[in-house]
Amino acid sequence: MTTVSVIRAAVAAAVRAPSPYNTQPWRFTIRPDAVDLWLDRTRVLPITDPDAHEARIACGAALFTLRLALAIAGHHTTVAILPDRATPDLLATATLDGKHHPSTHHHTLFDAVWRRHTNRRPFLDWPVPTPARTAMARAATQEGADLHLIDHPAPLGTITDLIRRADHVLGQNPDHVAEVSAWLGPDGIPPLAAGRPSTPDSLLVLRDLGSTAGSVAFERRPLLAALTTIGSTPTYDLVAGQALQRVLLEACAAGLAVSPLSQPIEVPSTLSALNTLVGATTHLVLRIGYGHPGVPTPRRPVTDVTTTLP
């Protein structure tokens, strides 16, 4: 294969990487010997996430997938993190310069891309075990962030209450509210993919994705996870991204189903408090257990998100 039809190849794993509402916020341009990593401010979110935080973390997590996708490829890569600074929607640009020889922890992670989906599901009240906390929390590191595992029930009952308050803020503001609905449906998160609320006796508060289904218990005892960095720039960004798609895979090799809170994350009120509590910046939060398979979400195909360059 050419190194062109490589990096084609990649992307193709690399828009498997999860966003908000499914709303894929990435376009990629291909050279021979490298390829960019852009934002589409056309697919960002101006009411829920106005200064595109949470879609440059879907675009740190796409980052990760390619160097991944490369790496298996037998590529090495270097990273440029925002490499022009008069062009902040050019997020990355990874370069191929020499080869690599993938482990075999490489293939289990890559393997799992393309399991590795959202389960918006209850999830079964069984622990998850320690070596797959250390892995997840391992895998956060390893890309210079930190995963905060959260099961003891004081900081429990404290997240899960700013989940719940960040929501009923969220569900009261008629702009958001739209904005969500238009993301419902083929090009966002179709009715399979969206589960089912909650019942208002659970712990924890799920979004409404429009589910005319009736309401379930969750899990009475769920493992809750803060992505945390030492920064909030969109450096950080990029690298929380790439921290969440690692530690995701590291979930799905092991078995997990993982879901994200991001309510908290979206009203400034309820974000202060969860920086408190963790004492670092957080990302997002994530859901993580033992469940059911969900649905994966579709992806746009790599024609629309790519140009390649002569």
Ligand SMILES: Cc1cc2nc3c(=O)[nH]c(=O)nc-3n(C[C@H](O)[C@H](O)[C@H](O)COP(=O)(O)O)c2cc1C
Contents of the next structure:
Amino acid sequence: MTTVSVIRAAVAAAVRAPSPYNTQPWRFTIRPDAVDLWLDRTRVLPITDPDAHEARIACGAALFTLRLALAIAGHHTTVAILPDRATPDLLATATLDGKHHPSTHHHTLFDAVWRRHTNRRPFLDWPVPTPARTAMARAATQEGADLHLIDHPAPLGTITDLIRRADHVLGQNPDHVAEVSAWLGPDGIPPLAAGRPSTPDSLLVLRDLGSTAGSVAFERRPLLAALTTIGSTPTYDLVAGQALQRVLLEACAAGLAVSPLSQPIEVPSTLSALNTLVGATTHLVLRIGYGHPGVPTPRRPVTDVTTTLP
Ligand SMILES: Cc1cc2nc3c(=O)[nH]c(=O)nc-3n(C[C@H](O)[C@H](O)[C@H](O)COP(=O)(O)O)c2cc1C
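Write the structure block of the form predicted together with the named molecule for the protein whose form predicted on its own appears above.
Now the complete complex, all chains and molecules, led by this one.
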């Protein structure tokens, strides 16, 4: 197999990464011994994500999978984050520069790439055991981020209030609502993956993704987690994105389901309250638990997101 075909196969895995509304805001340039990851500005949400923060998190998640897939194929890679100050949309370059012997754990995480999906269904009221919590928290720190797990009633109540408030503010903005609606469908989130609204007495408010099905009761004692870094520059977005994907794959490998909740990071006042609560820069809130499988969403073909240079 040539290195170009190895990289192309790694990109096919990378595009399974999560992205806001399944926008898939990435492009890849493949060279014989390297691959560049670009932010695709045409797929960044101008109202919801004006500074492309969430899009860079998604690209970071794709970058983690790219690194993992290349490691599984036996390649050591050196990654340069934001390698050219004059070209801020060039997010990273991964250069293949030697051999690598993947560990069993690498294989476990890579297997999860194909099974992982956002699960917006209610979770079971089963506690998440300590070993799985530890593994997810370690996954975040291994990538330079932190995962604050929250299920004690007081901070949980504060976070669920912030989510509710943010969801309300976003719902009052017709431009945001129109922008979201445009991504509900085959190029975005298909109806089957959209989940159902929560009953009014639920602690959690999930995003309204256009479901016309009736409301459903969500878990009474959810486990939420704030994914944080110590800073908020584009580099930290990419750190957070790689940590996000490592946490999600670790969770999937442990049989856990996850759904991201980004409403509180999209409203400045709730983001600032969240940051004060956890004492760091929050990139995303995750809901974690055991549940019945959700529905995977499709991706654009790899040929649509790659350019191969001689
Ligand atoms: C930065 C970011 C923010 C997200 N925010 C939400 C959200 O608020 N609510 C939600 O249901 N899903 C959210 N998602 C999940 C995406 O909608 C999901 O990744 C995408 O539709 C692809 O589906 P998949 O994760 O099942 O592969 C988010 C994902 C990312 C990366």
